[in-house]
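One chain follows as structure tokens, the form predicted alone.
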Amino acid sequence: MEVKKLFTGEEIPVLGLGTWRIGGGMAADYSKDKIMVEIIQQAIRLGYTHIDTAEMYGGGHTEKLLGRALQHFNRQDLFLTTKVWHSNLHYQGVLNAVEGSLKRLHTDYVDMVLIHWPSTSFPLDESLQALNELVDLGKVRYLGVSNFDLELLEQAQKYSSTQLATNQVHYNLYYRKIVRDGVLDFCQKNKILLTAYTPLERGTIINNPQVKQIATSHSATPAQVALAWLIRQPNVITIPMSANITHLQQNLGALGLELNSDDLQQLDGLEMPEEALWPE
């Protein structure tokens, strides 16, 4: 797995397994747990050793999953990232959020935890307290947001006792905010990686007949194109989600997709107005 490197030093690996909707979306779904724990498992072993997922994710059935597929695996070959729902950011929130994601993980520690969403209900740097006081335990390891423009990130990087790992946000061919807004620019230059969230936009993506031309030329799937769109960037990783073992297998085939110079001019001339897209 290619990796790229964190402000410590570690490596990540630049394609991770992101979990929204196994187990359910904003609510459990228990009709295919056996099948879903056997898919991460699964993953892991084809070498998707950085999995995302959140508290709000299948209302904490998403963690419980993971929690009994992880079980089989070495706890420290895998890096494990969740994140805190908007509602939970006051401070006591915090603390017991994260307590209920280890839990339900089985978890001593989670590499990363993450801000879900910016509130505007908790103060930041309350949320960010709490935050520090766990990586001081030791049950966190890094600490990061998601969804933060740049005005929230500097903040964010203020209140933190440490450097934040990662801002994770929606970015790909089609929809590109954060590069216009600065945060992608800022990112670079302050070594915090930038996860990408919903690299497809959702499968729309892979029918884009410029993305399906240039595939074919590289003898590729148009999802391996649109990955390496992503990846080829500094400091930039994704985390495409997906159920269907064989397109986890073939999204792996981006890792080593070479896009030329003309295939980069029409990919970056892509990005669709934001009335186009699917919302957030």
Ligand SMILES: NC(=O)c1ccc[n+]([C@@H]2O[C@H](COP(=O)([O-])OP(=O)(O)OC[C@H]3O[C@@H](n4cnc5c(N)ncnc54)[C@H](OP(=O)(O)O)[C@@H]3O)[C@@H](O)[C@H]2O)c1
The other form holds:
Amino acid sequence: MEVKKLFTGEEIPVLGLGTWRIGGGMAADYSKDKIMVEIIQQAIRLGYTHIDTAEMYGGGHTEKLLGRALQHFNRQDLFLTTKVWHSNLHYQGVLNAVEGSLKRLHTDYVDMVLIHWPSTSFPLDESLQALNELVDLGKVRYLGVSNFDLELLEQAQKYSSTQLATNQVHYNLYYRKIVRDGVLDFCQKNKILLTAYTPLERGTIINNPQVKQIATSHSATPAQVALAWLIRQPNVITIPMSANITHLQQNLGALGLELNSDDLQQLDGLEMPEEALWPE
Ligand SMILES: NC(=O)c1ccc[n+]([C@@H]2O[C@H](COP(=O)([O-])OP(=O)(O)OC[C@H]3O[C@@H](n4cnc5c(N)ncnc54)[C@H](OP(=O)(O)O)[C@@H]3O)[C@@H](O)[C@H]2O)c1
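So that was the form predicted alone. Now I'd like the form predicted together with the ligand, please.
Now the complete complex, all chains and molecules, led by this one.
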């Protein structure tokens, strides 16, 4: 798997496995447990050793399924990221949340913990103090944030005694707010990885005619084009989600896909269709 470097020089795979909706959405879905555990294991065997999850996913059930699946692999071969939900961002809440994730994931440490969304209720310095203590205790290796705008990202970096490793944000061919707002530029200048979530706009990008046409010209798939466009950018890594082995396999093809200047010109100018618009 192709890698990029964290600020320490340690390598992280550029394609991670997203897990939102594996084991449920806001609440647990137990109906496909066996198959989901198998899919996670097959994904890891295919090379998805970087895994993104959150305490909120499936009300904790996603982490439990991962915990079950990961027992069959060497923990040191995996890079696990989880996130603390915004209602748990007070000092004790953060400590309890990460303990809960460790239990569900059946591990002594997580590689990275992110603040999932900024909180309007709890001071950022308090959340970061607790997270930094977890780093000192060896329970967390790297810290990051998610859905932070430029101002909050700068604040978070100021409050955190360890450097932030990533800002995980919504970024794809259709959705580029973080470019306009200077978040990507800040990350690139400060050795912070930008982890692009929802890289396929939940699958809608694959139906775009221009993306399809570029894919055809490379004998590639539209999803590969969308992912390749992201990971060719400095400091950008991404975490597509799929619970389909064929798609997981196909998405790895983004790694070798070289987009030429004509492709890039078209993709950079791509317009987001009305039906794909998100509120900004
Ligand atoms: N930090 C945050 O606030 C935040 C927010 C949203 C997401 N995330 C993270 O980012 C991950 C990815 O985002 P996402 O799940 O929202 O959306 P996404 O990765 O853009 O899209 C996932 C959808 O695309 C489909 N798909 C994947 N590969 C495909 C392919 N090759 N061909 C056709 N369809 C394909 C999947 O269906 P199949 O299962 O059928 O392949 C799934 O329905 C999440 O799972 C989560 O880990 C974080």
